[in-house]
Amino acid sequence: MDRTSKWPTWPSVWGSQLRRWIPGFPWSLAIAAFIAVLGYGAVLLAQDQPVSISFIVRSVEMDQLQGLIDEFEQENPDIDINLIEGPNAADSVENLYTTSFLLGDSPFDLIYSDVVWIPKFAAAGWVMDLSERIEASGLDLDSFSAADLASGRYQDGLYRLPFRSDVGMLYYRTDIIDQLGVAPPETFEELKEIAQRAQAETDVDLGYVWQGLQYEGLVTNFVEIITGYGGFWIDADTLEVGLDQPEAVQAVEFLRSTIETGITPAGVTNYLEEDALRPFENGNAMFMRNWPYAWAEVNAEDSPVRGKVALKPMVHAPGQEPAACLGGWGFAISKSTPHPDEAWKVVEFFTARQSQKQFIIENAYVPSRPDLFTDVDVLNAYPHYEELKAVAEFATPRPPVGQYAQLSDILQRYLSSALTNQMTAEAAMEKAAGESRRVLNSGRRNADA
């Protein structure tokens, strides 16, 4: 016998008994009212549970964000923020987000987004246009850096608000510069000459460390070098590709020459940011290309180079200007979230001036609000932010195109082939240019269809 036939529903049993005990009383209505009260209580209980807002964060930022999260949850007890720890490589985090959307029913309410993701995510329909919410909130967009804000736009919409910025730069040892009696380098050749002298005349083993693994970090290094030679990767307005031009070949040859001359170790083709940072902060390198976060690391109390480091814009070719590849992170709202209003509250809180200021003072990142570079409290904590502001003025974005992920993958592969001597610089850039044009042309055809 099944359970339904053996155990009649309790309202019918008890209703029958109660009618026998007190005839004439409207027990059916009473029971219905009781059930309604129970149901309402369950709804109230559910409403008392905080809404959970989830997003992925790179492992290195998990602890850094916790202070702001605690503050937000104190002010908003009805919302919990659920951080999901991801890998440190930005493109690996992007792959996790992308996979979740492609599989459907993504569990993420927010996208903690790198500057280059938005064209792809917006074109795919995975993130919300925030324009109406921004207008309704009265948020002053002019208070953000124009470059950081532009990285959140796609066509006529604004899909991402910046939380913090980032720019690539050159770190150098001031004590060794003084010992050698030279000025900090301005050109590519000067960097190589000083690096070689430092290796020959001082106790450092390495002249110049940077990020050469086949990943997005390699692209950011290349953007600074090709721009420093007066070239370009992709013109976002015309979709022209500049990889098979002389400036691009020169950029690849410069990177290869640092390995061939020995100022950069051959193992640089396996380097992430942390791999470059370790020898520099240990006092074993003269120059380092890295992001602003490294400043706090090299000036930690136990760092051998504490107080012996300065920063400047990346070197460049004579007659050209330096470039600082624009990085940074911000918040977009997933189109599939069941809690868009609560997600927007999180975005508003994290992108507010006070939250950014607190995060910068605690973690030494670059503000996406330019006025924070000269904020008294920020400068008290980090006097070098005046130098950092000068670097940020040369912020150079990567091309904001919908096929960015494919184009970056192409460039990474051929740069890696050239740096590991599998191809010449010229052959690698010709191949990269050809494949890039095919991707862009395919995108044009799809848009016209």
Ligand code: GLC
Second form
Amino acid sequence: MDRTSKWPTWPSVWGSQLRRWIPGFPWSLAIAAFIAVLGYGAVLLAQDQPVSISFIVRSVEMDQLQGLIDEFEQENPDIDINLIEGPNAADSVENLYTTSFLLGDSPFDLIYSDVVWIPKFAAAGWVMDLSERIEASGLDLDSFSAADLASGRYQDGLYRLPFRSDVGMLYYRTDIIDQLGVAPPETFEELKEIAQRAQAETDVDLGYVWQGLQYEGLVTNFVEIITGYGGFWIDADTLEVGLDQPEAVQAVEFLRSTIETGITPAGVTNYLEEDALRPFENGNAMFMRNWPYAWAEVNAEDSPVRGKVALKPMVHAPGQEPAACLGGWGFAISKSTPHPDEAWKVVEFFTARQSQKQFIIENAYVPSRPDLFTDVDVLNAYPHYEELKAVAEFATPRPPVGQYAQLSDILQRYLSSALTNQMTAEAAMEKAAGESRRVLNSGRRNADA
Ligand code: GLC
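Target state, the form predicted together with alpha-D-glucopyranose (GLC); input state, the form predicted on its own:
Whole complex next, starting from this chain.
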């Protein structure tokens, strides 16, 4: 049978049918009004749906953030936080955000940003200046650490609010220090000697574990060592490059010597933070370079080294000071978000004192609100905060420049070549210095143009 004869088509047949039922009734108008009501209903329904706010975090932080996310969603049933799991290497996460912006409108409403990303993201116009919102909300910026805040500034704007800070440091086994009858090391040489003795005289196989993979973590390790020799990577004020100075070469040689002497396994060139943490928390390493979160991990109830670990500032050359690479994470709002007000609510919640306090008590991180260092509840949970505060005094930032990602990449590549014996320390640092200067000079030329 012909379908049209079974289902008369609108409007010809149905229209005339309707007109026949109630002649003179304005059917077209009535139907248009009905459709409008339906549409409005759909809009209302959509408005009832929570707004979704998305951002990427490194895999290692997914669980750590969940408690605060649940709390936020309970307080704000109209907002859903959509946490997207990223890789653990900080610079790989930066690449994901960068690619999303380069491809057009980023699907991310917030950028959970490392301390070194903002000059690039702000210069590219990917993130919002938060200054007006901060002023309108009455937020007291003086309650944040000056160094953490500074990393969120670009030209006259403030683009990132700090959520938590970070500093790199040396962890060591107190029971083995006692067993060997020595004091914890102050210098690079002392660290090597004690590590070797620990391997020879006690039951640890590894002397010293750190982060040697070609990624951002390697750069943070290097910043501590080069500064500990009295050198520098890039001077933030003059943009001078210090990589072809003797201190830089000494720093690379120190890292290489840890592998050559066997205190560090050759596999360290594949280590991220978690890879260094595993053998240390299993009781198989004497020293570890890591961030504050490792404290909570090594003192977990089921940890074999619980209560046998202390921390101190990184070792350094005689006559020099220790350095603690400044890290940390905070929030910026994407310029392309359709929900800036909801995104700001998330930022306000996470950076608030109470949220930071809860987060650092749960995860042993460094607060970006310094008064939390002396908060009674924090001190009760973590008596080691006294030592942590001492480490934080040596906080050393990475250079706050728009070309940071490129400069870090250059350093990573040449450090990695030297650590895997493809280049000498000297040749690697000379090349790295030359390439870094070229990047910085082209940045200067663009700025002058
Ligand atoms: C930590 C630091 C971050 C750094 C990263 C390197 O997450 O907070 O600043 O870039 O480690 O692995």
